[in-house]
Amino acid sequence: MSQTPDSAVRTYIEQHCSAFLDDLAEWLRIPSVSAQPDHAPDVQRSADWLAAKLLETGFPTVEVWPTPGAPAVFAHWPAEDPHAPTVLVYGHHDVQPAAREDGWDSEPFAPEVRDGRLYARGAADDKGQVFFHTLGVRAHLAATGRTAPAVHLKLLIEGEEESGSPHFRALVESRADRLAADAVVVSDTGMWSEDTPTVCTGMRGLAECEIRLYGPDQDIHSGSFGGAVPNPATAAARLVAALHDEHARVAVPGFYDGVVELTDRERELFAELPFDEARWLRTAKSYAAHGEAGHTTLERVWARPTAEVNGIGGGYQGPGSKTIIPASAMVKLSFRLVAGQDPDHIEKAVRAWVDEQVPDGIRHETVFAAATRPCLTPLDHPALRSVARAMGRAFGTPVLFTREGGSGPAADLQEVLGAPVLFLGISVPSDGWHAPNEKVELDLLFKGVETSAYLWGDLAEHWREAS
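Can I get the structure for only this chain, the form predicted on its own?
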C-alpha cells in the first residue's frame, strides 16, 4: 500500500524538526541575492550548499547546472517501480536584496525564531518552501519502509527567479530530456490564509509592450502650428482611451480569442473563499473595485485577461507651462493572459489595433518584451487531486482552490515539458515576501513537510488508478 501512515509521519517530523531548522538556518545565512553582482559568489555557494544537502538527504543524482547567469540545482531519485509517475519539484534558491536599514527588526541574513516564526530573507520565498521537501521525503521513506520514493522524484531549483529568470527557459529547453516529468510541483507560492489552506490551480501569463509615437521632428510652437498638425501626445491619450469599452472589456479585436471560461464549479469554489473586499481594497491602497462587468473581484484578478496602462508620457513635464506640440510620446501597456490565450496572437492583435488607431502623420513603433504563457490545471486532474488530498490530510480539513493573478516561470515548465503544473505552498500573505521582516510560520512550514510526505504515495497510487 502506498499510503503513508499519518502518525508515523508526524512522529518522524517531531523527532527531526530541530535538526531541520538548524540546516535551514544555515542555508538562510547565505545571502544569495541574484540581482546584485557582488553576491554572485554567494549564489554559487547557495547552490553548492543545497547540492550537498540533497546528497545527504539521499538523492543519488545531484548536479549543479551552470547558466550564463546564476546556477541551478538538479536532483533525481528514481522510484523502485519503473512504471511509477515522474514528478519534478520546482523552486528557487536566490533571494531578494535585504539590509537592516530597510526596516528589519533583526539582521535579514541572521535567522531568528520569535513567537513561532522564523525571520530571515528567504524564509518563505523560497528557501523554506524548497527545503521542506527534504524532510518530507525522508518522512515518507521512514513511515513506509521504502528505500526510494513512491514516484520518480526530480528537483529543479533555479538561481535567478528573483532576477526575472532570464536564462530559465533556455535551461529547461536544453535539459528537457533530464527534466521530463508527468507532473510539475511548484513550491514557490502560498495559501489564502493560516486557517484556510488552499491549492493554486493556475497562473496568468504576461505580455508587455511600449508604443512609441513620433510627430514633428522637434517640439514646435502650439500657437503657430497647433490645430494644424497631429499631436503625438493626443494620439497617446486616444490610444489609452480606446483600450477598453464601457464595460471595462479590452477593446482590441481578437483579444479574447481562445479564452478558457470559468466553469460554474470554479466560480462556486472561488465564492467559498472568505473574501473581504473592503479589506482587500485597503491592502491595495485603493478606494473602489473596478473591472470587467459580470465578474467578481477574485474572478477578475485570477481568471480574466486584462490590459493595463503602466505608463504614459510625452511633452513638457516641468513646472509652469511650455506651449508646444511635442515631438514624441509613449505608452507602456501590459496584458495579463489566461488559459487559451496565445501571446503571439495577442502581439499581432495589439499591433494591428495600434496601426488602426494611430492617425496619419504620426509615425509609430510597438516594441514587445518576451512573453510569459498562462498555465492552468483542470480541477479533475489526478495530480491536482493528490495535492489537495495530501494537504487536506496535513491540515485536517478539506482545502479550497485559488488561482494566481501574477505570472512566473511555471508556464515555461508546462510548455516545454508538456506536463501539468501543480502549486504546493504554505506561505501566507503576512509572510512579507520581498519586504522587511520576511518570515515563515513554523507550524505551517511543518504542515508543508507533512504534505510532501503524503504526496508521493498518493500520486503513485491514484495516478495508476487514473491511468
Contents of the next structure:
2 protein chains.
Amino acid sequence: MSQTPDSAVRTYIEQHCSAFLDDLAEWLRIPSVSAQPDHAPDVQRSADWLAAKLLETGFPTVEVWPTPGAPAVFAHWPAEDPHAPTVLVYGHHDVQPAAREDGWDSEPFAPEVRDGRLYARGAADDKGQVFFHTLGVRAHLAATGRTAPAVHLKLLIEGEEESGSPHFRALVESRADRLAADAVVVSDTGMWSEDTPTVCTGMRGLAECEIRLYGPDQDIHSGSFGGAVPNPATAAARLVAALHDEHARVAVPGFYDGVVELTDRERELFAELPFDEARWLRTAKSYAAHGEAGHTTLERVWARPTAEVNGIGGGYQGPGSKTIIPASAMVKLSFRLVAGQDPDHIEKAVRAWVDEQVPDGIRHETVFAAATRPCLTPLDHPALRSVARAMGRAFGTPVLFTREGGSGPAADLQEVLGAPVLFLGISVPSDGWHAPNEKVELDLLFKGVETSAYLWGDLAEHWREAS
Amino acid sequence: MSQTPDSAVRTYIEQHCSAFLDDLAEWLRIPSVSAQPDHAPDVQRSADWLAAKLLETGFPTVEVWPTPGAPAVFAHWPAEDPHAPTVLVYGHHDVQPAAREDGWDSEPFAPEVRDGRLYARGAADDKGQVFFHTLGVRAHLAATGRTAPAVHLKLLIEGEEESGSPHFRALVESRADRLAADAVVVSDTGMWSEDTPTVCTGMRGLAECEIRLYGPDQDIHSGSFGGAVPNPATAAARLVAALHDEHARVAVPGFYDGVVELTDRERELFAELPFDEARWLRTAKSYAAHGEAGHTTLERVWARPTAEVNGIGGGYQGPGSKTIIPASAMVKLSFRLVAGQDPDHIEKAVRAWVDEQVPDGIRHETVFAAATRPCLTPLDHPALRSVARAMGRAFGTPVLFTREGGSGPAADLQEVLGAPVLFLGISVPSDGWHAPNEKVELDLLFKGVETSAYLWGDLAEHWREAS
Ligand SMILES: [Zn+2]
Ligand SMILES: [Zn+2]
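How about the form predicted together with a further copy of the same chain, since we already have the form predicted on its own?
The next block holds the full complex; its first chain is the one shown before.
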C-alpha cells in the first residue's frame, strides 16, 4: 500500500523530529545576541553552527558571509531542472538579549520543553522558524524521491536583524547576483493563532524624519517676551496637530498618492478573522481604538498608511516650571507606507508640507532617515497561492490572510532582487518575541516543517503553469 | 536768597554723593548670592550691613527678619503726622551669581566706576535702587527741614528674590500687621531709556501648569499598533495647537473673563514711546514679531494676557529614531495674566478646557503651581500721579508710562496688604541684569535719589487731597 505524499512527509517528520529538536536546542544554547558586543563571538559561532548544519542537511553550497558587523549564512541547493523557479528563504540567526532575572522561568539559553512548548530565547524569533526549513527540505526529498529540491533553493540567514540590520542592504546589493531569486520566502513572522493559520501578504514600509524648529537664539523670558514672538514649541505642536484631519487621515497633501487600496475580497477575508477588539487593546496596552475613519482596526494597522509622532521635545522638561520661550523644539515623525507609496515622494510631500506649515520667524530643518519600502503580494499571485495551499495541507484547514504592520529588511530583498516577498511563519502572538519566556509551540513548529516540505513542489508546479 | 525745594535737594545730594557711593560700593562688595548655599553667610552679612546703614540713615526701627531661607530687612520711620499715609518700599539685597570668567571686564564684586557708570553685580538689580532711598529720605528731610519723613515710611528688603522668593509670601502674611501700608513702592524695575523716563503702572500675573498625558501602559511598537490607537504625544501637541485661535488669541473658553482692557489714553501713551521693533527683536533674539491681533508688540508684552508653552516632551528624543507610540507626554504651560483676571478662575477654565480637548483613550492630569496675581494701578491714581510728578521733577521732563510683562513678588504685597503697587525704578535695559558687566548709570542713580526725595512730600500732600 503506497503512501500519499502528505502521509510520507508526516512519517518522515515523525521519524526525525527528535533529532531535529536536539539540533535546534544545541543552536538555541548559543547566545547569539547581536546587540551586545561581548556576544560577537557567539553570533559568529551561531553562523558557523548553522553553516555546518546546512551542509549536513545536503546543501551543496554553504558560505558564511562576513559583514562589517555580524556574519550572515548563505546556502544554495540547485534543482535538477534548470528552468525551475529560484526561491530565497530569509531569516536571522541572531536573537534579542535575555537574562533569567528579566522574568524567565528557566534559563533563556538552556532550552527546555514544558507542556508541548520549547522555551528559549530565539525559539520562535527566529531560530525555530529558520530551522524548520532544514527538516522541511529533507522531508520534501524523502516524500518525493528527489535528490534535489523542486526549486532552486537559496537561504540567506542574517546575523543583525535584532540590531536593525545595519549592513543588510549593502550585503544584498553586493551579493545580488548570488541571491537572485524569483520569489523570497520570509520565515520571521507569525500567524493569527493556533486555530487560525494565516499567510501574511505584505508589510508596511517606513519613512522617518526629524523636524527641528528654531525660534529665539537662546531661551528667552516668557514674561518679557511672551505673547509677542513665535514659540518653536508651539510651532512643533502645530505641525503634529496638523498631521491628521478630523477623520484621522494624514493631512499631508499628496500623502495618499498611489496608495493601493484594499480589495473587497481582502477586506472580507480580514473580517473573517476572529478579531476581539477588547483583547487586542490589552495587547496594545491601550485604552481606546482610534484611527482612520472608514477602516477597521486590522485594516488600520495592516493596510493603511499612517503618520505617528514618536518623539517631541522642546524647552524645559524637568520638575517644576521655568518661564521661558524655548530656543528650539523638535519632532520625530514616522510614516508607515503601503503598496503604491514611494518613500521619495513621501519625503518631498512632507518637506513641502513642513515648509508651508512653519510660521514666520521660526527657522527649521528636516532630516530624513533611510526609508523602507512597503511590500505586498496580491492574493492571486501564484507563489502566494502555493504558500497558502502548502500551509492548508499542513494544518488541514483553509488559511486566511493577514498583513504585517511593521517594516522589515525583507523589503530590501524585494527591491534589490525585484522578487515578490512571501511570508511563511508559524509563530503565534503568545510566543513572546523579545520578551521573557519566549517559546515555540512544538506542534506548530512541525506544521512549519510540513508546510516547508509541501511548498517547493507546489511552487515548482504552479509557478510554471502561471508563467 | 532762599533755595527752591528742588535746588535744596540737589545741593544736599551733591554734598553727600561721594559718601553715598562709597557706602554703596561697600555693600556691593558683599557677594550676597542667594541661589548659592555657600554664599548664605554673605547674604546674612548683606542684611546686617543694610540694617546698620538704615539705622545710621535715621530709621528708628530696623529689624532683620529671618526666614527659613535668607533674611529680609525691615525698617520703619513714622511720620510726625499720625494721619499721614503709610508707604512700604520693596526691594531685595540678594544678587544673581557672577564670576569674572563669565565675561566681566572687572571683578563683579569689586565695584568700579568707569565712564560715569558703576560696574558691579547688584549695581542696578537691586542694591543701587534700594540704596538710593537712603540718601533720598535724608535729602527730603534736609530740604524740608523735617525730622521725620512726610509719610510713615517702611522698607522691606528681601534676601531671596533672585531665588524665586520662596518664603516671601509666608513672611508677608506672618508680618502683615507690621507691613500694613496704603501704598507699596517697588524699586526693582527699570525705565524705558536714559532719555525717556517712565513709570511702570503694573505687572502681569502668572499661572503655570503641567499637563501629563498617558496613552499605552508602556511605549508600544508603531509598526504593530500605529494608526489604530491614540498617541499621547499627538494629544499633547493638539492641546498646544489649540491654545491659540487664528488671531493668536488664547482659545481657552473664559480665559479673557474680566480682563481690564487698555484705555485709549494708555494706548496713546504707549504709542508715544520711541519703540524700534527691529531693535526690540534683537533684544528678544527673535526673528519675527507675532502675537494677538489688534495689539502692538508693547501692548502684547505688557498689557495682554498670554499662553505660552514653556516645555513639551514625550517619546524618544535621542539621536536617530525609535518606532514607538510613546506611553506618555507632557506639556508645561504658563499664562501671563492682566488686571481683572483671577488665577483661580483661570485654573478652572484651563482644567475644563483640557478635559474637553483630551481624546478618548488618553488619561491625563493637570498640576498647577502657586499663581501670582497681576497688579495694575490706574493712570489717575493719586499715588501714581505723585510718582510721575516726583520723577518728572528729577528728570526735568514729563514722564511716560510702561508696564512690566513679567511677574513678581510685589503682587503678594498688593494682595496681602491690600495696597496699590507703584514702581519707581531708574534702571535702563542696557544695565545688564543677570548678565556680565552689570552696571548702573550714576546720573540715573542720583535721579533716583532725587525722585525719592520728592516723592514722600508729594504723596503726603496729594494723597490727603484725594481722600
Ligand atoms: Zn525576528
Ligand atoms: Zn531684582
